[in-house]
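Presented below, as structure tokens, is a lone chain in the form predicted alone.
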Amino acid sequence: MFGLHDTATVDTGGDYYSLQDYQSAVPRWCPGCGDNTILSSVQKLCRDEQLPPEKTVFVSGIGCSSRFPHYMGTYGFHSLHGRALPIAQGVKIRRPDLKVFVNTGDGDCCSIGTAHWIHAIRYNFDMVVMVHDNEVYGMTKMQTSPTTPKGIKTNTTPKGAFLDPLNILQATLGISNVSFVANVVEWIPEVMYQVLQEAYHHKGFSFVRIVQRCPHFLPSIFDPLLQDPNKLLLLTDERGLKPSDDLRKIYKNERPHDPSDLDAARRIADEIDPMPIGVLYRNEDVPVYDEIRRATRVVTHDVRRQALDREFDRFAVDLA
């Protein structure tokens, strides 16, 4: 569970925050899955952002990338199959002094969760929203989600995924007032790291999508990105992407972007070979209703006590 303070600013009294004070449990996702390199980049992207853990709140639905919570020396509420969004709605319009981050799957976003994600895109709520698209179920086993390749045979579909898999990015780009979306793979962390950077920077609903191994159930469905560095494409400009020249030796397909270009960035959404990353759209103009909506009055503990009172004593027996 989140935490309920009065005070709007923390004052760590020149606290230094160690990558240790963003850890907690030893997680539990199988050897080589890429949560683990998502949960390393956030951690550090926490430290070099020096986030009080008082401060900062990772909400998440069900599925083997909703136990990130766990994982994080932060508050945190592992919500119910589909929910995340709404309750970091309600945690970051109680408390907008709070840093939110959401950790939810393709399944649980885009399939239980889907009237969720859109409306949440739709508000705008000034909030980090990462998608761990590994493009099957694992925690269940393996059934086909919504991102599934077509002929791809699951517990689901044993003959093979009917269907074409829903493209999120393009889904996300489509929706009323959508101000920020990225695309990432967990297995570049530098890029992943940028890019989550910038979404923490954005004011406003900052979707990043992450491309995400399974190694358990789907072993080898990225192996054409991972083999052939020229199957993805950096997006790079001014304020976002910076590949190392490091990177630039191995990934050598490169296009400058302005993602303040909606109608660039719808196009991009519908490429695959080569894969894009990056920063696909931004717009910093977009209203944020947790600000529009904001509280004006103040909330005291006296206040919360007496409200609590009022209503105990609307169900008070009394034994006399």
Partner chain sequence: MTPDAGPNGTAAERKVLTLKQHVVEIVSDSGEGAQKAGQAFGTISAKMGNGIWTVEIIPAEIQPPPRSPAGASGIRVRIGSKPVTNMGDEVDLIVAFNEQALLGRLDLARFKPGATILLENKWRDHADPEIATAYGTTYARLVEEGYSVIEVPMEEICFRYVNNPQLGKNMFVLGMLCAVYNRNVDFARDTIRYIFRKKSQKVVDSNISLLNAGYEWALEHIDLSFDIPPMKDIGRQIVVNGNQAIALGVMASGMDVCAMYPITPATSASHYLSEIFENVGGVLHQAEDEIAAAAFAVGASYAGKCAVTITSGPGMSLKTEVLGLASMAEIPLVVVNVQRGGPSTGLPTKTEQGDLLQALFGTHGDAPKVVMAPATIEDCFYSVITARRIAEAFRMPVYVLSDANLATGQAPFPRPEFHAEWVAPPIDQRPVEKDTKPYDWDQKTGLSPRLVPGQPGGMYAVTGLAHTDSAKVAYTPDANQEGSRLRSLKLAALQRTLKSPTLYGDEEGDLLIVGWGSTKGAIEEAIDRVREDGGSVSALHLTFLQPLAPGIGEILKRFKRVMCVEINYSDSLEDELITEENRRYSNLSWLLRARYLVDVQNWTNVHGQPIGPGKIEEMIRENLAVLQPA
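After the form predicted alone, can we look at the form predicted together with the partner chain?
Below you will find a single chain and nothing else.
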């Protein structure tokens, strides 16, 4: 029609992946759930970076956040409660060609998976880790999580949570080998997208805590943050958040922050009000475990035979 042949196509110069290529099933999260916006940002990131879907793996644990891989058009692994990180490390150890992302939650990562979280920081595998922090257990119907603010009533703390919440940014920044730590809120897509993009380009364990709304169980907990832009503090830097002018008109609380300054990052992580948003810390020089341990040779049958023969010789008791 209009003079074009029916079969005419536009050559985009090889494969071009559209957003659809990263979409799979229709998400089953609640309407208004922050996980939906995280999903959109990540799909946009994959599209903009043109990640081949077959070379991309999303690994998750258990919980609302961890439904994530089901909705991606890439490879995915919806695993066990708390175990996403070691599974993701296993994926990466002999497959440096795969881009690995982890989606986990505040309970999944920072309660049942704590040992893996702490050690994953130290191993420093090259992957992006998104902690969907809604400050509550959602899938099991509203129990207190390690990040639930003190006093919040849940089904296991009807009189209010007993303890102050775990500051997971501070904890992460306290571990040896920490290499990338960021904090975002999912309801400002521009910020989340920019930071995820920085995380993706960082070589190492890129830890992004994403403050995420749970309209079902804690519908108003983030209202102060949502209603008052001054409750957020944008940390700006060339290697971190670069807010647009439009964003600056709303979020006027802004502070330049050099993400290579670990001491400053730790001080910032202590600040709760206003909540710091952006890249707190970034260090490209931390050794990456999957590189330290990468295979250094191509192993043919002959190489294997020779290696085995060397060992057999070592233990040989041939009759003299």
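Numbering follows the first chain given and starts at 1. Treat the numbers as computed from the prediction; the structure is a model and nothing was measured. Take the two forms, superpose them, and find the largest set of C-alpha atoms that agree within 1.5 Å; that set is the rigid core.
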| item | value |
| --- | --- |
| Ala25 C-alpha moves between these two forms by 2 Å or more, core aligned | no |
